[in-house]
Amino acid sequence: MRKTVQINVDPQSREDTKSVILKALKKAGLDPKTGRGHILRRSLDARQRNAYYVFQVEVWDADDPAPEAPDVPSYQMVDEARPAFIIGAGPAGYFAALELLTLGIKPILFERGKDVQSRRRDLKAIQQFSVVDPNSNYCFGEGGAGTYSDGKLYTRATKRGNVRSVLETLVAHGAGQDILIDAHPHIGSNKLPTIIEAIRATILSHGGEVHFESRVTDILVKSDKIAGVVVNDEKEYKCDNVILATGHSARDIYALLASKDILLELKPFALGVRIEHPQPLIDSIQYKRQNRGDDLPPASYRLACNVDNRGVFSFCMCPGGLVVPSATAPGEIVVNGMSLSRRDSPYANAGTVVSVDEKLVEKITGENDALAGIAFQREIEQLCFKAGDGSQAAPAQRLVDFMKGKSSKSLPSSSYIPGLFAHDVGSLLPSEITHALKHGVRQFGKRMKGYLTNEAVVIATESRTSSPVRIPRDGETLMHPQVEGLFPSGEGAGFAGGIVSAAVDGMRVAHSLAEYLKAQVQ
């Protein structure tokens, strides 16, 4: 009889799969010589001084049937198949394309940015020369915002679709097997590019198309139906369907839809700062010892509280990570976090943000239309830029100084390559945001003794946590209620938050589009 058992394993043995399974067989009372097993899940429990890993292992006797092998997607050749048009080659767009291949539909993708390797040069230009390419940056380009901003795969969206299928697809395209068992799987921005290239190769080898440096500048609508798209202001493609998967920073797409009176909605989002600590400090707080050692990963944290009925929380925590410039247009400062697969940077950083609802947006901007949240973000991003010297250097303040509202006389070292300049960060944010951040950080400091320190630096501004706009869709068809053939998807549509949830949403939308095409034929 098949059983699932839980065992605790010391950190030194976490990679010894054979000993883990042997221990699980013994706990289940099965003969280690004839029993079999495989690991379902692995998580770190560091609540006590002696941290350990918790494994969930499925075990069975040799006489029992082995577990069924995972379903392997059967991608069809679609050279001559009916096309589906996808705008955006991020996780929603690429996983929609892969799913369309299984359904016998030809995906044709348009990506405003460059392929994942060519994109590296533009990231270097931002980091070293403060040159922002509005079509190729940390947000735009093959793979989307997640490619070069960490590759964390944790999601709470398990009820929205088959998360396991997303992870297995990533493994099939080159990701390590560990992402199938880790509670908080992570690939790393150094490994993601080759995986994304492999996904593109699958799409192309089965007859799909991927067009880079192809910004969709118009979406044609006739009689409330999709009629085509225009690329780079010149080439028109006639079509009757579009999966819109442009990500949370494609502000021109929102403006385009608004100009056509296509229904959009103002959506709650979050905004704040990124706080960077020395990684050894976070390790000592979380592991309750001075030296982490080689057996434990760089420590992370997750913090949240309410201040005056407004959420304050850590976001996209990057242990052993880097702070990176994520502006998508000249004249703005936006920061984000990332880490490589080894997570071996001496710094830890996390977005520390405040929930922003429609009432606060209207209070600050005086507007309550669907694009008011973008105006809210842009005003702060541009204010941070104007406070500096015209480069991508970011305004920063030591954490205790931020709490006191005084500029720092000096700043600690940082992973942020364009550089930091001392400034009263709180003065650059709306007073409601600054107030909530200060009260939230004070609570965080009580929970993590040592968190509230001047060794930490506050960097502004973390403003692209999610889309401030929702592109509505029918709950059953996943189609826009006003425009037939328009399928909003992923983070940019307001229906996902992260790589995996965006991928899951792209797969769902692909099936809905297939049903739509099928109904047209009947």
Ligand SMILES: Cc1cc2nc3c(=O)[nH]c(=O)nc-3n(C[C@H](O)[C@H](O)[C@H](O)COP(=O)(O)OP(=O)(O)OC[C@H]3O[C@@H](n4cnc5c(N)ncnc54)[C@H](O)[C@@H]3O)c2cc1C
Second form
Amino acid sequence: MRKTVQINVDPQSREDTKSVILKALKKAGLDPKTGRGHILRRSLDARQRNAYYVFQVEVWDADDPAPEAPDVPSYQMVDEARPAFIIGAGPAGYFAALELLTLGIKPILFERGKDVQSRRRDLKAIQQFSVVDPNSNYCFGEGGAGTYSDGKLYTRATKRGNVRSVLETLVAHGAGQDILIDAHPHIGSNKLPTIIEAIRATILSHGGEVHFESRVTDILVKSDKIAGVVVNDEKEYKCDNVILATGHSARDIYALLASKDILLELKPFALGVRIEHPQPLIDSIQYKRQNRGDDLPPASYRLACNVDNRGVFSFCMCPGGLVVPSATAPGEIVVNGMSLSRRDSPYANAGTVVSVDEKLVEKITGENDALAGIAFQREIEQLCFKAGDGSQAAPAQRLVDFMKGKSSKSLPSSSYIPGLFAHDVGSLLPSEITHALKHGVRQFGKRMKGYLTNEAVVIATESRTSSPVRIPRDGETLMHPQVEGLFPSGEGAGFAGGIVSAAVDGMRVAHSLAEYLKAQVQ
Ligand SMILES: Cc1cc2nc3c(=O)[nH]c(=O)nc-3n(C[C@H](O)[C@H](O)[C@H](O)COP(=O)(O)OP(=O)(O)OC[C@H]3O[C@@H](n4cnc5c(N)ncnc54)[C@H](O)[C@@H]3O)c2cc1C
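Form predicted together with this ligand, following the form predicted alone:
The next block holds the full complex; its first chain is the one shown before.
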């Protein structure tokens, strides 16, 4: 009979899977010579001074049937098949395309940005010369916002689809097997591009199409049905279906839909700052010892509290990471975080954000329409830009100075390549956000002794945490309630937050689109 047992292992032995399985067999009372096993999950428990790894291991005897191997998706050749159109080659768009291949439908993808390798040059231009290409940046381009991000694959979206199959698909396209067992799987921005290229190769080799530098500038609707898309203001493609997976920063797409009176909704989101600490400081707080050593990963944290009924929380924490310029248009400052697979930068950064509801949006902007949240984000992003010298340098303040509301005389070193300039960051944010951040940080400082330090720097602004707009869809058909054939998907539609949940949503929408096409034939 198969059993699952838990084994605690020293950090030094975490890669020695053979001995972990042997220990598990012994614990389960099975003969280590004939017994078999595999690791289901690995997580770090660092609550005590001596941190250790907890392994869940499934073991069985030689006579027992082995667990079933995971289903390998069988992609069909679709060159002659019925087409489905996808706008956006982020996780939602690419996983929708892969799923369509399994369903015998030909995906035709339009992506405004460049292929994942060519995109690197534009990221360099932002980092080194403060030149922001509105079609190719940290948010736009092949792989979407997820590609040059961090590649943290943790998601809470277990109910909404098959997270495991997303991870297996990533492994099948080159990701390390570790992501299948780690409690907080991570790939890293240096490894993600190769995986994205492999996914594209699967789509192309099975007869799908991927068009780069192809911004969809119009979505044609006739008699409340999708009739086509226009690319780069010139080429028209006739079609009766579209998966709209354009992410949370495609402001032109939201404006386009609004101009056509296609129903959109204002959605709560979060906005604030990114706080960067020296990584050794976070390690010493979390591991309760001075030197982390080589056996433990750079420590992370997750913090949340409530201030006057407003959520304040850490977001997208990047241990051993870098703060990156994530604006999608010139004239704005937006920051976010990423890390490489080794997570070996000397800094730890995390978004520290405050939830923003419809009431606060209306108070600040005087608007309450569906696009008011974008106006709110944009206003603060532009204020941060105007406070500077016209480059992508970001306004910053030492954490203790931020709490006191005084400008810093000097700033600590930072991973943010375009540079920081000293400014009273609190004065650039709505007073409600600054107030909530200060109270939140005070509480975080009590929970993590040493967190509230002048060695930490506050960088503005972290504004693109999630979409401020929802593109509604019917709960069953996943189609927009007003436009037949329009399938909003992923983070930009307000139905995902993060790489894995966007991928899961893309797969789900692909199935609904297949049902829709099937119903048309019948
Ligand atoms: C720096 C950074 C770090 C992040 N780190 C993590 C992390 O570690 N883990 C995590 O889970 N999430 C992370 N995220 C968030 C994650 O990237 C997103 O949640 C996810 O990518 C959303 O997927 P999506 O497919 O819905 O949209 P996106 O990834 O935003 O993809 C949308 C795509 O649509 C394209 N597009 C937009 N408009 C048009 C148009 N008009 N025509 C054609 N194409 C268009 C865009 O170019 C883009 O490629 C990070 C984001 C950033 C910016």
